[in-house]
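Shown next as structure tokens: one chain only, the form predicted on its own.
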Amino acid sequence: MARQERRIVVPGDRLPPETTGPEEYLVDNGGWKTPAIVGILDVRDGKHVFIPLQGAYVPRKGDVVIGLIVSQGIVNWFVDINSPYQAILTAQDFLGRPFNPLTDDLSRLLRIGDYIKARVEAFDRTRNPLLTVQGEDLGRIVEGRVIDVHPSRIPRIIGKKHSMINMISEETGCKLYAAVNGRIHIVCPNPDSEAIAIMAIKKIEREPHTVGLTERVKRLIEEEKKVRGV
């Protein structure tokens, strides 16, 4: 059987050079890592992983990230990701062609309060990051609900090999997309399933480095389903 540990880890501590996770939380100091805030060392099958608990959600390129629309420019529209750095995407990517300020409205295609899932296209933290919503599953969102974690807590409510989402979809019926900056979009069939859901998903985001969580939040559910008869 393989041998699994989680313990907390806090800054001063000696990790594994092996380590990964988070590089901007990662302090290499030649031959070992330390943690610079406080997270959890995960140690599944030999390898090590460090799990924050703290700190911003830092975009990098590649990322998928559900974003706010606060405001708009004139060919283009500002975006909170939930993170220091306020994002750009621009009508053109938006249109996947080239935007004619003439004929083309923003406030028609986006507006303030919208929320899209996005990918970051560029960002070296010298300027703000380019989103583009050109690709599958991206775009605005246009159904369900959409509630933000902290970001630090995405991988606890995914879980090892996506069984802790997966099983709060399983249960509630609802279809979960969690973004790594920290926001949950959330589709159910009914009031009740979505109200299940979230309550799921806060608890963990309370608890993410206790012991038995899985089983606990599974119990939440199937006591609240009763109480609810859903």
Contents of the next structure:
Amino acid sequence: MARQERRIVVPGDRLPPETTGPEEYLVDNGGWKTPAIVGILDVRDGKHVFIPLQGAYVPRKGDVVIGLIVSQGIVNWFVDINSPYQAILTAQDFLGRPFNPLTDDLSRLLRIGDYIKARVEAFDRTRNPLLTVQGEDLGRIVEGRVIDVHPSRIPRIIGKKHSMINMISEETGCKLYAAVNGRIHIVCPNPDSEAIAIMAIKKIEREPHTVGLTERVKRLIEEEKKVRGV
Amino acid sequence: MGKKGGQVLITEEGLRHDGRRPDELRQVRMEVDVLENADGSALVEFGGTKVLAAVYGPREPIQKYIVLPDKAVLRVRYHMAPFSTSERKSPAPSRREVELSKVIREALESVVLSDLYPRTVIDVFIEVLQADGGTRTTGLTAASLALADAGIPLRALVGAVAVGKIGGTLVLDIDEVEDNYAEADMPVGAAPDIGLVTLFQINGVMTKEEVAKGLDMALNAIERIVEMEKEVLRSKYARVGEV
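Which structure goes with the form predicted together with its partner chain, now that we have seen the form predicted on its own?
Okay, now the whole complex, with that chain kicking things off.
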């Protein structure tokens, strides 16, 4: 079995120069690296990998995100995508045809408080991200529930080859979609299953760095199912 | 020796009015994640000085004109609560508070990787809850810890402490009484992991040799302070479970 060592590292800690991980969060000090945010240093078979436990979501072109409509303009909506940058969705894109403010009513299409699943069409840091809902499975979210988690936890919630998210889905009977911006869309057959799925996700959010988490989450779900008689 | 206004500030044995040795810090206590609504927060105590720091951001500001196209803007507000001193302090920002906000902002700007979040602002609120000397250095330490807690990318953590001169003796981490009667006061802020001094001020008269020795004393203490900061950050995650 491969030898594995994990420890929490903080800004200023000395990491070997060969450490890999998100480049924006690894500061090269010439001869040694330091993490810019708190994370885990995973050492396996001599390989040093830095896994962040913090950090804001910065959109990238092509990302599928879950956004919350927060306000509307004349021809567009402003969408909170759990990022420092507020996104824009144009009415023309939503309708898939030219938009005429004289004849079309924005507030009848999407209301403030609605969630949408959208793809980042463009973002270059000089302008706010532009979203599109043109594509399969994109558009207004009409059923289920959306919960917020820290964006850095999404890879752990999904797990290796989707192992964690599939396990939660199989155990609870819920359909889950984890968007990179830290929002998870859950559609469950009943309120108890929904509560259990949320409990499992929140546990992962609290303990992403712990060993044997998948097993513990599975045990939590099984125990909760017994208690609730699901 | 070192007697001012009826108060013995430093004894013949070289002990200070509160029993500390000249190179001894007051009791330090640090805590992170103390505020639910902030993205990051910290409570730092150096003896009787208690400072709370809260960080919000990176976020788009209401006043869009203040943003910069290539990096995040750091806004720092140092403020003393009206109840932080023995006599009520007016809550309106004083000249001193405006200056300290600027000094602390500049001390943090050199370690914050602000170019990762252009066109945004990072807000740092430093609230002095109880003042007993060294509020700017405690505030800077708390702000650095709150920034790290908020996940704002930093080149390294910053710690700070003041060195004073009493009766010709250099003393570390001066409190209110010592500050009132000291011949000089030298606050220092630094990021020891990357060998960077980010804050350096002197109020009073010190020789070149005293400045060099005082700086050494401060930097040695800051190494210990930064180590405490790191331990507090690690323990936030460690208390959840084994890594």
